[in-house]
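The chain below stands alone, shown as structure tokens; this is the form predicted alone.
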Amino acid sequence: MAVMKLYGSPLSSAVWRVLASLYEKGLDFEFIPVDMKSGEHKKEPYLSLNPFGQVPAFVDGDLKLFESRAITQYISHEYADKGTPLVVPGKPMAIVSVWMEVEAHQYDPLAGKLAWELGYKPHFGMQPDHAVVEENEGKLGKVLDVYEARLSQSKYIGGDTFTLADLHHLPTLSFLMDTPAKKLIESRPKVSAWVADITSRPAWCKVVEFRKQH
């Protein structure tokens, strides 16, 4: 059977999201670097894999996918019998799905802006926009207040087991914990314990090691 292929940049948080799901499932895959500096992602043949010219792209046999959260959902369902169960059966999955949507629409736009300002910009020798940082820290703090209440009711954000709802947060959470924005997490005990738990998972540690090696 042909090994699945993940195309992307080791600097991409969306790529890290897919890597986390592959490592949780213990699946064999080939990582194919995309040279974004030269614009490889904006021209063929890469555009045949992701017509929006973004990373990642994913191939499993004759199936071609893009959008990291769609890829993680495919992996979780198609390889449900492998590794860590990342989805759950029945009605509880509806709750997991709610929090997957919360991550994508409430949390990630704010966390992503902070990761850019406080993480990526300094990495590329740019100065962060402190007004943008302050605005988004305030907004993210309100979202994390909701998380604090939620996590007083369940061990993980989608329920009592680790699922995609938790995994999808890992790239930006990990990034923010290396910036001054970690205060938003550390000041909320339930959120802080949850972040410590999920960022210490062996699969995520493999993603961190992957980043160091690339």
Given for the second form:
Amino acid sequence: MAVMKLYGSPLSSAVWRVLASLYEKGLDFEFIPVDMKSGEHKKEPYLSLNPFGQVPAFVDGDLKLFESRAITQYISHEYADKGTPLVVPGKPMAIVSVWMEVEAHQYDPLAGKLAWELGYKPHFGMQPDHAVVEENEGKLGKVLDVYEARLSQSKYIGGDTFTLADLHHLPTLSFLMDTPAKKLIESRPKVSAWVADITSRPAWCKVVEFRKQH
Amino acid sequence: MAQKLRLHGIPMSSCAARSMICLHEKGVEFELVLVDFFVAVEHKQPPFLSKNPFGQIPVLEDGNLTLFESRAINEYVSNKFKDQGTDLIRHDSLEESALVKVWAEVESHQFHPAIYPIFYQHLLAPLYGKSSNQAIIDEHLEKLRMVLDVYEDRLGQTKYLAGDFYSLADLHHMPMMFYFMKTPWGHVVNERPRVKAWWEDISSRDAFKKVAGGMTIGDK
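Could you present the same protein in the form predicted together with the partner chain, rather than the form predicted alone shown above?
What follows is the entire complex, opening with the chain shown before.
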């Protein structure tokens, strides 16, 4: 049985999202680097794995997948009996699903822009756009106010246990904690405690280690 | 004894439509509970905020379960009622259900961010008394063209996005596609023959027709 393959760049937050799920489940996989500097992701044969020319891509036997959140969901369901349960049975899964959509549609568009301005741009020697930073910090603050109220009623964002709803936030959260935008998290006690909890998980620490080694 | 599902929203809302199409595809009876959207701005205040703290529609109530985010509502409805109506999630096939997830994520992360600003600028901004920003429209038309080029290619391999079967992945596109075809830039779709054929096919489905009549944004 062929080992699962994860294609991508060690710099990509979407790749970290998939890595987190693989480490949480203790699954064997092969990481295949994609040379984004030379544009490998925008050409064949990579495009036959991800026609949008983005990372990651994922192969499990005959199944070829892309979009990090589709890959994590596949891993969570197909390997439900291995490692950490990242999805839950019954009605509680509907609530997890709600907060997975919140991550995708309320949180990520804002946090992703901030991660780009404050994290990636300096790395590539570019200047952040302060108007964009200010606008998105304001909007993200309002979203995190909702999270603060949610985390006063629920231990994790999707319910009582750590699930994909929390995991999907990890890449941009950990990025933001290394930038001045961390003040948005630190000023909200429940959010702050939740971030501290989920970023200290052994599987996430393995992702951080992976980034450092590559 | 099953209570009827209650969906809070308004017929013209693209997000409420996304869930209503799904409910019709599954043949699930529901009550549309109208929200006083434009005058009282009911969705931005208590008690509505206790149903959706982000102050948006739709909200689904199924007994004591309250859900928001239209795509999460659709996932729940498609799972709960998997043995009736259209099979939107292909639950019997690991491979098909994984591909439905892939192309549903594509709708969320590639298609929606490209098309929504065009819809907002051309159709919604005037409703809110604001002027429309052509530069934003042009920027996003470019992005949408690139996304639809991938779809054109994909639809040369499969009849629908996730495979040779209609699924949630196609369904999630429908509200934005419908409103986009009311803008002056519908030719972006029509210039791509497979995308055009796909749209004509899915928009002829009965479940969609039941909802489209209420989607009146942009009508004179």
